[in-house]
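Have a look below at one chain only, the form predicted on its own, in structure tokens format.
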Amino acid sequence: MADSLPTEFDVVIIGTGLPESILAAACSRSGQRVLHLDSRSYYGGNWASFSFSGLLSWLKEYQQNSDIVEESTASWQGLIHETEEAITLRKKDESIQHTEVFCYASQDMDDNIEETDALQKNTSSVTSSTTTKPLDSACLSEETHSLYATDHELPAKGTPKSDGEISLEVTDVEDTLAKEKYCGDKTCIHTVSDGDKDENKPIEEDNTDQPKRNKITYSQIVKESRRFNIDLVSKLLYSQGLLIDLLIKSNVSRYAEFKNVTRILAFREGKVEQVPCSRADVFNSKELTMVEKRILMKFLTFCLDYEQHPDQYQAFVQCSFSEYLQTKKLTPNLQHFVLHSIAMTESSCSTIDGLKATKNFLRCLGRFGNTPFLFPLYGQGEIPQCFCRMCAVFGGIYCLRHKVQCLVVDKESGRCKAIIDHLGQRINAKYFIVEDSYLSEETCSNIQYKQISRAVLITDQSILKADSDQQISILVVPPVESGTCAVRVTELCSSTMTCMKDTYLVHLTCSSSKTAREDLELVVKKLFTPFTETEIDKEELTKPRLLWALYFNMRDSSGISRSSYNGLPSNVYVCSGPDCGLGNEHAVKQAETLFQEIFPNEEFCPPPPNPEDIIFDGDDKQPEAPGTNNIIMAKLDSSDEVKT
């Protein structure tokens, strides 16, 4: 297998997160020979999306990951010459911590589990050895995600995406249903029972005055596992943001579909209400008085070109944005809307940052809908895959489950020359791009990482009922206690292809001050009612019922300067994992900055060539016309694509 992998490349990229995938596409598009590796068995790293069974397997993998014994380094020591030294990479991923799972839905043990077992067998059957063959044309190898069908074919709406792309061992249903608990940084699974007697009793029988609600059991969630696409990181795309512009410019957008976020919500005085965004929304709102509507429109108009009126904010540059809003004659109601639902910032953020965020929100309105945001069908994890597909189209080679043991550095020049993989093969390249979580503790010893607190919830109804049950909503809950951060809540309906029918997938995100559960549980209790409590507290049925919950902390490696890493060779570049922000601006900026640093004379992700200009080997040679130097030569023989 090692002999079939070429040994010479221009760029080796380790990790398939969003910035690495964008860089892979940009490098491959500019004609570089790209090898893109990931030690995981799925694309995306901490940007990935999983089916429900895939997520359980991911949790189990992290629990087992903490027990990995350090392997011997003898297998590659002999490949290091006297004039070289090795920089070892991390053998286990430590970017996820404090995972805790709570199951509140009824666990009907009498249900037939055969369907679930079949699902597990089907999922496990796609696991295969690491692919090393070149990826030709627009099609990736059999190991890659089912997204990669053809250039123009996209998954049909309403069709569940195959679970096959998540090549992880599926957790046994019986193991998951058992009352397990792993402490420390290992996975903690807490199952909450309704009681043996009432476990299978429909709730509607005791609540005839309440609207009828379908009873969702845990076994149903497991059986409908493929209907779920659960993101590890919760983000949205600003309609005028850098990622949308890049997707359109590079034509990568043809590999994905998007839905418009339909509602911006606010949480005020214990209630969830909809925030008016557009001019029409403002004047149609029943929550605002006529005076408030005029004041709000005047302020928002000013924010659109605030740079042209420095006299209105220069005296408040040193103040917080919330203090500045108080000077603009905005009522407390309007101040809350602007701060938490339009600017979506902390109360302590500066006036300038608040004005920038408000302007960014306003300029994104109306491009694709009445809110500034888009969400990719099947989840955020689709976006890295789309850029990987573009890289493969232009000759990039992909290997999942392919570990890199070390970087080989020339002592004299201080530059990295090669990598040595887990097969003992030495692969040479000019440039190396590594995702932060792969770097060893020694390399990162001077770095103090921030953390992101995350929660993923499955609920039975929306946090704000509407005429349509297919709503995509975003809500920012102000800090519950002093010293804590605001919590961003994103609620996804089944039409986003991220959850089964009659359920909602809810993501909670904030900067960590404690464990994820400690940071987010108060907000969860304000918005939702655990399933087991609904039979006791009938008045609580006005809230959505919580069926299942996952809490975890994720490392935030954004904002770390290159100089913070110890002994990093000059031609080794580091990409960070997901940041805590709502958009993807940091990832796109980082990818473009690194690309321009490596290839200063190349255009970053230019538009694809006109298909009519592509010349295939074997076609009659035509005289080259002026200005056709950049024509892409497509090789029909895939083995030619990777020759040096």
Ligand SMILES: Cc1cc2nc3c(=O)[nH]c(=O)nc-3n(C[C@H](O)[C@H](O)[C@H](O)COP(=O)(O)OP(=O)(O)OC[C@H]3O[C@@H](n4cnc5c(N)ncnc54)[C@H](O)[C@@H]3O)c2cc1C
Second form
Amino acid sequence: MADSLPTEFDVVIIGTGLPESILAAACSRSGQRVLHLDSRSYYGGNWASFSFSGLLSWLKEYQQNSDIVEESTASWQGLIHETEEAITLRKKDESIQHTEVFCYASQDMDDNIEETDALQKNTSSVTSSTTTKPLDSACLSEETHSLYATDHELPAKGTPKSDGEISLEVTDVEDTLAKEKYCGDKTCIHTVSDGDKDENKPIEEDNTDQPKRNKITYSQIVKESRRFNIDLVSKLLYSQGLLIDLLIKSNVSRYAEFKNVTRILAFREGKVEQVPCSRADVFNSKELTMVEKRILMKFLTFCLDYEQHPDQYQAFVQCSFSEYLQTKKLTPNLQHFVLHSIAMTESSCSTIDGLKATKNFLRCLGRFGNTPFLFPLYGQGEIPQCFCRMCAVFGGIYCLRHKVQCLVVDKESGRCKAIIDHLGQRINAKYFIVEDSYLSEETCSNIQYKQISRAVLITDQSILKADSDQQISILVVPPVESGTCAVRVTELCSSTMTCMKDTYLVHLTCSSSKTAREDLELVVKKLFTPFTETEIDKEELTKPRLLWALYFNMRDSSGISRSSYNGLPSNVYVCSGPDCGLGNEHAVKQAETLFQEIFPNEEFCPPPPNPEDIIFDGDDKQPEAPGTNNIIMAKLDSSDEVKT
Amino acid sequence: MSMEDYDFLFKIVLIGNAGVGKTCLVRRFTQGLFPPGQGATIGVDFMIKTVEINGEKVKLQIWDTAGQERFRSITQSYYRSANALILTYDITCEESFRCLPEWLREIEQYASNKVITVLVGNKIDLAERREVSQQRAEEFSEAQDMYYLETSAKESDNVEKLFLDLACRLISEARQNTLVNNVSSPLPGEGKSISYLTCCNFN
Ligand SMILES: Cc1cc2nc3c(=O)[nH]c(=O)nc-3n(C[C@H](O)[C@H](O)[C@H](O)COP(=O)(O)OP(=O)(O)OC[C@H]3O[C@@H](n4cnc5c(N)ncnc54)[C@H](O)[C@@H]3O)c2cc1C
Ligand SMILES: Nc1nc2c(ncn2[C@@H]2O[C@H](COP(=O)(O)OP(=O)(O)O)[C@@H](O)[C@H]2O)c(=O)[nH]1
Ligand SMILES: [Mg+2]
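If the one shown is the form predicted on its own, what is the structure of the form predicted together with the named molecule?
Entire complex below, previous chain first.
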């Protein structure tokens, strides 16, 4: 496609993470000509999700010695006029560090597994391209295999589709039908109930007599690579949170489907248990005594409108929330639940913040299900893409794999007027939005970044077995020793479309004090046991087994004030990468704040006309309904009041 | 339109290089128009057309690329939950045919493996400028296990047929699955013996 980019825009946005994508949608929706670029071949930046082999190639990129990859780029120096100066952008992303991979699953190569996934054509020699393990990494256990990274080249042209597989499969059209009909309402969020839509069925396993615990091998994981959608950030959507509200208001929700998180878990005295959170849960709980149930109900009911009862907490505003809880006659058990599983705060958090968090949790309960959280099918990485689609639908232009070399600043006005891309092309715009990791070291020299510690685990069982194996769980593990952080654990089952059947995808997150492995390994050890060949028959094994683990640190640029960046023109706006929090509130707030700053008189992401209500009329090319002046040849059914 | 106005609803997604005529095909089918107003289809996410097949109302939700194919930047989420894909190339443009394997890879990776794919060679009204022979396209589509059809959005050749055949095909797939489910056969493939309802053919 020898198509060349237009060169005049209102807004150029660099980076396709969540805040940038929301902004792109908002700008495009309000009639701005938007160019949205990403230097990578995928959407989302550090908000992306990957198939298993996709993740391995992502890793490879960060493990490669950075100075080797210098592609031929057109030089830009000659393109800067005398009246201008350039602000160069970063050439290589440095927001990911300390990546460490551990493979525990059996590497048995004669599994007799056919390559049905065309994507995996080149990965048959799993052991061939080995990256080196960092020298300092003391292994999690002796059984740890060396690092494996598969070569994730796409197959040669003309690769046939997987042979006949399609016609064999039971389709889920009826499921889709039922769902679509049920959720026909335009403000509805699709929540898919358990069981349906599960196409994660490794066919080759069905007929064999497996032992009780299925043995998943590494080559099966590789073969089922595309069943995985592994998020770089692990977040959930509060069902009354800003992101859900925005998705519904802007109708972007129609591009995604969600599942309710099914369980809130707690980790206490070495045991994982389920936290009762709805009224029904509280009363049905077997762990709580009747007295405890009443005390808990009473306390939670108070939290729901604590502002109305200042007498109940006024005396404790100087105390920490955990100290406050001790005064409320809550048993240690209940204190633990409230502090770590409901408020999900650090012990040191203030009474007011704790009450606020508890209230927020309770407020979100029951909107879509039994817990206050939703998870997007196919992973969190879908969400930025959904906003990008909205931007494109309103005329925004998308270009991945497009590097920007520098911003061009007009010396006299001090304003940025253009970018120069890797082809040496100058693209003009009025406003520029840049994601933090694209800015050069020089621009960021005053900034002290925080870090996020992450682990991604593939396991063979849930951390808390239940009747259904399709559970989505969240667990906060309190700090192991003082000075360390609480670790947030999210366990996803295969029906979230993020991992293959008979596996779980587990995300661990905390704010870093050391490397990700150092921060998280202890918690991993408490909850899981490494997979080994010999133990397979022993029934004493109760913990889920680790098949594969990845640790990495991600830069947290969320708390940086605009003024900390050196020499940025006033019409260049900065979006931060993912923050450490559980929700997406930070990203949404940032996008809305920046949008209002740039376009103070425009509405932020108003609802678009519903395509179902567009009646085409050949003669009438004038749009009629207010607020839809971007519709060409479309007329809105005037009776339609778009409600949110 | 109220929810009860149809018996089936299917999501159909168009892909293929920019300029091959995807938007024209959709417009021709849903509105009977050619050429559509110049410029991109702004603000319209998908189009709806309800057709009646053997007395049943089938609502087709037809999604266009929103221009993201222009620089090879289609979002993965575009492919999710599509029931059918129409992969389009331009018979007067060899390049658009040569890009098909790349598109198939995207399908392979992001679409459901139960999706029905149709290959469409568009612009047959420009026969004198044809660069891709019908035979070559047929061989290719056969090897890839796809249906193949040649169309002209301009002359309205085969456009109705394309969407109606697809609708029939989707109905029979949906039906077959209901049948399979009813006889409670958990194993994939067992439904094979139940014959397709044959209200139409692709070729
Ligand atoms: C965990 C939790 C989550 C909540 N989430 C929300 C929410 O998302 N949205 C919202 O609007 N409200 C929520 N609420 C508030 C709740 O729904 C009620 O508004 C509140 O509990 C008061 O109800 P009530 O006045 O009907 O009291 P009642 O139901 O009459 O209960 C009064 C007291 O009687 C006792 N009691 C009642 N039934 C039983 C039983 N079966 N076994 C033992 N003791 C019993 C309890 O001690 C209780 O405190 C939540 C409450 C809790 C505890
Ligand atoms: N002759 C002819 N031109 C067509 C046909 N379909 C589309 N075109 C033209 O091809 C160009 C691109 O069409 P468009 O639908 O925008 O392609 P898209 O980018 O795939 O959506 C336009 O100039 C159309 O007028 C066709 O069937 N015959
Ligand atoms: Mg088009």
